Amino acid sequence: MKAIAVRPGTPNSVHQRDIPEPKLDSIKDGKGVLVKVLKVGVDATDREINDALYGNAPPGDDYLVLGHESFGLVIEVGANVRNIRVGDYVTATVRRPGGSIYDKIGTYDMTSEETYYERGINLLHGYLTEYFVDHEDYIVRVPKGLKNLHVLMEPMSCAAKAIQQAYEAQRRMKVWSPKRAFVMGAGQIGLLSTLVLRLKGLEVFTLARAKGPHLKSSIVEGMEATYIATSETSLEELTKKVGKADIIVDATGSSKIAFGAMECLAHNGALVWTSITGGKNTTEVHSDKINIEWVLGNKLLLGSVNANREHFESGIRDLALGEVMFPGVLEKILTNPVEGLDQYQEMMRLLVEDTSALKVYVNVADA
């Protein structure tokens, strides 16, 4: 069957290849699920793997099948599968367990091991193919009423986890009731973080460079948040106008902005970094000022990456509520469909060249 893969370590090696069809009996405890791939989302991670910045092939292979944002239809299930049925729409988690205690209790996104396993990213093949098999534990049902949002399930899980982790950590405060949030960046993670925070009742300011009106600003405003163009109003100016934020989510991919946000966090606040910056840039910060304000202000910085099944499920619930609260808004994130695996070069072109492409995804097959 067809698959889109790279040769890890070799820049610009993306290609189409034939790989063996997956077998349901490869899952030995009878809990295998065979999924027909319908759509796969792609993002900067796939672009950076093709740039050979990171990514490793599974043992025994010299290639890595791309794609970690899956949406598909269940074709067959193993004899011991109980919670997934043929005909269900599903997505699949990305990280897989290693051997640490965190892996063993289901929080495999928090592994303490240096080696990690992620489908389509590191040591496991991804979903940019025609079919895949996985264990029931990593397959998550998607309500039929949300099939129009298809590949948003995985990025939504990351946004849901990031904010959930902040609230979990802030239990240290005994009573924490944030009122104001800044979201740095209006890509898919920034927009979905905006949704989660709005559903929690916060006043949300989502910041990005370009002056509106445009698609991103309309999505932010459609969720009853405020879009701020940093080309007109800097983060510092916004802070002086409305006050510091109780929670800040950085999703810019810029370490300069991530560190700059530290000066705009309120007492007892939480700053969440979701970006991965793989470059070698340096930036100057007001380290003494930040140091004293953070110590005296009991401020928290946390990093959040990937997600486990719990976050997928809570993210899907938030998407469902978001569809009811803000009908028609979330679907606007899905901007750039690519028709078929054969069009992988166009997929990569959009990721590399088209700055207006908010969400690129491949239509692999019809249901």
Given for the second form:
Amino acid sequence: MKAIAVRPGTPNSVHQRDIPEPKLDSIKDGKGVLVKVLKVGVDATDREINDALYGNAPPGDDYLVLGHESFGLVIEVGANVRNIRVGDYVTATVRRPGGSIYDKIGTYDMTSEETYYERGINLLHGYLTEYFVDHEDYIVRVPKGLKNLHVLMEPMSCAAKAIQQAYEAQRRMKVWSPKRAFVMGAGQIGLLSTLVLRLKGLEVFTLARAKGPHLKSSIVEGMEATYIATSETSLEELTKKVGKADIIVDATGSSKIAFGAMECLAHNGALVWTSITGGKNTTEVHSDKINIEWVLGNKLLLGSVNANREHFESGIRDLALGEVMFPGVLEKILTNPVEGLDQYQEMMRLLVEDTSALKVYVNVADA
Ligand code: BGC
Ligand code: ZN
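Switch from the form predicted on its own to the form predicted together with ligand BGC and print that structure.
Below, the chain from earlier opens the complete complex, with every other chain and molecule after it.
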């Protein structure tokens, strides 16, 4: 069957190749699920893997099949599968457990080991192919009524985890009740974080460079949040105007902005970093000022990566609620379909060159 792969370590090596079809009985306990791939989303991670900034092939292979944002249809299930049926729409988690205690209790997104296993990213093949098999534990049902949001399930799981982690850590405050949020960046993670925070009732300001009105500003406003163009109003100016934020989520991909946000967090607040920055940039920060403010303000900095099954499930519930609260808004994120695996060059071109492409995804097959 067809697959889109790279040769890790070789820049711009994206190519199509033939790989063997997966077998249901490769999962030994009878809990295998065979999924026909319908759509796969791609993001900056796929671009940076193709740039050879990171990413590794599975042991014994010299290629890595790309794709970690999956949406598919269940074709066959093993004899012991209980919670997934043939005909279900599903997505799949990305990480697979290593050996740490966190991996053993289902929180593989929190592994304490340096080596991590992620389908389509590190040491495991991804979903940009025609079929895949995985264990029932890693397959998550997508309600039929959400199939219009298909490839958003995985990015949503990352946004859901990031914010859930902040709330979890903030139990240290006993009575923390955040009112104002800044979301840095209006890419998929920024927009989905805006949704999660709005559903929690916060006043949300979502910041990105370009002056509106445009698609991103209309999505932000569609969720009853405020869009701020940093080309007009800097984060510093916004903070002077509305006050510091109780929670800030950075999803810009810029470490400079992630550090800059440290100056705009309120007392007792939480700053969550979600960007994977593959480069080697350095930046100057007001370290004395930040240091004293953070100590005197009991502030918290949290990094958040990936997501486990629980975050996929809570993310899916929030997408369903989002569809009811803000009908038709979330679908607008899904801007750039590419027709078929054969169009992989076009897929990469959109990722690299088209700054207006909010979400690129491949229509692999029809249901
Ligand atoms: C993926 C996450 C992954 C992270 C680091 C992101 O693009 O969505 O699932 O953990 O990259 O590899
Ligand atoms: Zn991703």
